[in-house]
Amino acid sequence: MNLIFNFLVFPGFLFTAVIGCLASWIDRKVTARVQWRVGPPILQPFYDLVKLSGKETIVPRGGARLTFLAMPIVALSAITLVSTLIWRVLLSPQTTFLGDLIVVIYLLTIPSIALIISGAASANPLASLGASREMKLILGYELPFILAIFVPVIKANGIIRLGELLAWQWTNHIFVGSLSGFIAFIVVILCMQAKLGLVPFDAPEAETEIIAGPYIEYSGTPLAIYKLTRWMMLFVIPMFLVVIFMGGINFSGWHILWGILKYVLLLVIIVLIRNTNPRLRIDQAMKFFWGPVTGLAILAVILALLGL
């Protein structure tokens, strides 16, 4: 029983949905005051859910209907499960188990597949582009992310449990403070702004190219799970990265504050990285993966190998 409230109330999906909509919220204020706009109220998120969730859903003629369907909540669970097994270990770091740090990264490319098979499934060429782009996409950064992830478990001694990682770094220092570190660090915000399909590297979705690509079929009720997916992934790929290099939330006194902190810093950079540069093209982003981004990965691991 404990296990499902977790699982669905906090820290899993209600608390991650209501969060990651004040999240999408702030990224969306934001993006109005640099555009000289006032921007939308606090609720907007919850209206756009509402309002979304009360259309009609249709199902393309010619698409597989089970599918089309189904990957929206293949998607928000993969994401409910990582954000679940992430507060778990913030809230209790010896709740932790061998190899979580793994099965997190797995689970985060949940997200993206789903979209992928979605976009295939919806009998549309549009959305078939856009699955090919997300696809390609895929292939372009997780090289990178997965070897600047790494660093911190070089850097620990090989530790790949959540709860280890976060000890290590209260005990000793945190991992973006050593010069590896550093270096993975900007490593995972690039990849993360790719992982969460904003500027530069919306291609995949491309509103003025493709109309959408994958959502260009979904209406009603799936599209609101896909956009609340997309929110809370907004809240949970930012803190998965503040457990990883910046020593996660420690609940106690102002510590806490200061985590908080950390959390707002990566949207700040996100919004800001969305805000000030054009997109790339699909080609231009998987030359920029795989050459100066894996090549900083690569030089990430090797200073974290020899200490530094």
Second form
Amino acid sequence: MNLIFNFLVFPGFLFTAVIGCLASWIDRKVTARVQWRVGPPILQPFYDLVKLSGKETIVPRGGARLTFLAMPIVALSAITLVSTLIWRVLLSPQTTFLGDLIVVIYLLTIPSIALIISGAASANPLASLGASREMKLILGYELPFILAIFVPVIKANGIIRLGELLAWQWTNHIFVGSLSGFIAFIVVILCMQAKLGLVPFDAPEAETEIIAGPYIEYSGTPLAIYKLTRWMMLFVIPMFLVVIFMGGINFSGWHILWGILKYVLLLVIIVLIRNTNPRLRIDQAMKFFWGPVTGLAILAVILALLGL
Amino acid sequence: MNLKLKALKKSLWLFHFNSGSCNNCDIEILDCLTPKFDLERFGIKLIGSIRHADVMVVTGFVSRQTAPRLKRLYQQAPKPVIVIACGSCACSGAIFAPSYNMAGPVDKIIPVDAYIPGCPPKPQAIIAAVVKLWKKL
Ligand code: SF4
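The form predicted on its own done, now the form predicted in complex with the partner chain:
Below, the chain from earlier opens the complete complex, with every other chain and molecule after it.
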């Protein structure tokens, strides 16, 4: 009973959805301010969702009906699960299980994989083009991402339990505070941008080029679910980084404000990167990730092994 | 239903279809989205795929080549969808009306909800049309 409540209401689906909508509003508002516009009202994401759920749902002819309709739900439930895990860690660090770090890393790739499958199930050439780009992008960023996540694990002597990583940071220092941790953090921010599918790594769904990539055939409620998934990722992935690199959120008194500030800082970094960069071609993105970014990640791992 | 209608009014996503216009009307539509007019204030944004669209903005006189495509796009759009004919060409054919290539105007092919005359219409006129549509919905 308690678990179902955790999954569906707090800190799972409902809570994450509301904060995710807020985060997406902040994203759009800051973008608008950067461009000297006024930007949408705060309830805009809710209007979008309600409107989309009231529209007709179309399944393209020749598409795989069941897969096409199921994939958004798979993506949504994966990201909800990640959020539930991370917030359980934050609220009560003792209740987590061994290896939940690995589970979270796995679950974070599921939205991308769902996107690839739904692109292939859409029976649309542009959608499959987007799906193949997404596949290449995953291959690109997943390697440096995991290498960089190794750094906190190495520094904390092989702990792979999120709660203990958090406790280690509270007794010693946060991981960004050390040299290797800082380098790993930069790598992870770049990978996060690709995970979120934002500029400069939004080649899979380039609006002006292949229309919307894997989303192109989606309409009505499934599209709403996908949008919601994206917005929730905008909340969950930075939260994950806050937990493993920045010491999480401390819920006693004023410290909670400091914790929220960490998240907002990451969000603003994401939005600013997205607004000040052009889109990379997919081959450039791959070269970027497998070249300099992986190099940095390996450097960070070596520094961590040396104890810096 | 009422909530959904309200949400629809607050988040109209435009799909822009050029059926053989001279490109001037298209530029004026993009003008509405620039910082000066900023339609995103009202939740209006331009999207690329017809499946996401709430409003189809059609410019141009509808040539014989584009007529079947326009019809097909209208059928592909998830309902409810609103159609706006933007520019004199789209409303009546204007100077192209006697042309051999004329298959339109738009309302001959698909049902139209709002007409915006002008060659090209000013951004203010386009916004005024959207406001009138809002009141009609
Ligand atoms: S109405 Fe005028 S500006 Fe618009 S497409 Fe026709 S000729 Fe061009």
